[in-house]
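Starting off, we have a lone chain in the form predicted alone, written out as structure tokens.
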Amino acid sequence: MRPLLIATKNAHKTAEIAAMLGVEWEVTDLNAYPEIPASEETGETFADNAAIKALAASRLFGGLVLADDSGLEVDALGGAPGVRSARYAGPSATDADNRAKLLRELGSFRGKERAARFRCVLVLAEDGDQRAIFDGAVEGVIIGAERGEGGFGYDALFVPEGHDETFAQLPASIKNTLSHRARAMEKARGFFISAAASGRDAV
């Protein structure tokens, strides 16, 4: 198995990016290394926070490390809350508040002015150096009341294109393969799969 620390002490995110990667590879996050501090995300897109944590964990791990900064964009809002999605209604916000705020936010909009998207970068940095950069998407649209018991985040309130039900009512086995960080991680794997071939490293 190789081993993959995710930069990261979301236990739901770690848990979706082993189960796309599979069996072959040993993940693990921050939460397995207190020694190493998360890192305090100060940029101004996803690129810039999810490098900033990619880079500060490779310096302090002997490895490959691979960082996730994702959220979602409302159109009707500018795009918010963006970067801020998992402290948009403060920073020690809950998951609870930060839906509670979107639905308040949106409450004057309808059917398309809903227009959404989960976007995710991913960093893969080893010893201080960044050595790939992905990205994914998924378009869809929020609804007006939680809707489900999966997931995390958002979930409860994103139906995407081409569903009816929310990514916290789709089983796992599903949302792994049209979520954002799915589209960004099959990039990550052809990447992985690509090195390996050609008898290089994974970088």
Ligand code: IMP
Given for the second form:
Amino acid sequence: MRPLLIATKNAHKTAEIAAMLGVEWEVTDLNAYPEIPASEETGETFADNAAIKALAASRLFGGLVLADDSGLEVDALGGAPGVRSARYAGPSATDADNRAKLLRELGSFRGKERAARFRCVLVLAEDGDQRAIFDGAVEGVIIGAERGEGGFGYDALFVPEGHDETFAQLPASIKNTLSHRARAMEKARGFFISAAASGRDAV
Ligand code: IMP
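What would the structure be for the form predicted in complex with inosinic acid, given that what you showed me was the form predicted alone?
The next block holds the full complex; its first chain is the one shown before.
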């Protein structure tokens, strides 16, 4: 099995990425390495923050590191919460606090005015160097009340285009084929496959 450290303490992200990569990979995250601190997300873009997290962890971990920076962009809110998705309702906000704030902010918007997308940027790093960057997005709408128990973050409020159920209602196996993270991971998998085929030792 090929080891891969995900530079996150968010076990939901890790579980989704592990499921997408399959049994060939031994996926762990920062919960297994308390000596590697989680980085502060001081960047202004998903790419900046993913690079900050991947590079910092890869200086302390001998092997491939992948960092995910992701979030929700709502058109009616000028792209908010965006890179601040995890701390939308404040520095120590829970996912439930963030969903409640989003519903309040969108209170006067209807139908297509509630268009939104999830974005994900993944940075792959090794020994303090950035090896590759991948991105993915999924379009959808924010509904008026939470539906479903699965997933995390804003999943219970987001219905992806072409579906009637939220990410929290859809089975994980479906979310993991059409989400922003799935689309970025599809590019990462292609990179791993072509790197292995060309014999490059970084991957
Ligand atoms: P960060 O990447 O650690 O800055 O946090 C990303 C935040 O965006 C999460 O805490 C969630 O609020 C939100 N988010 C990212 N991906 C998802 C997803 O797949 N479902 C629901 N919310 C997500």
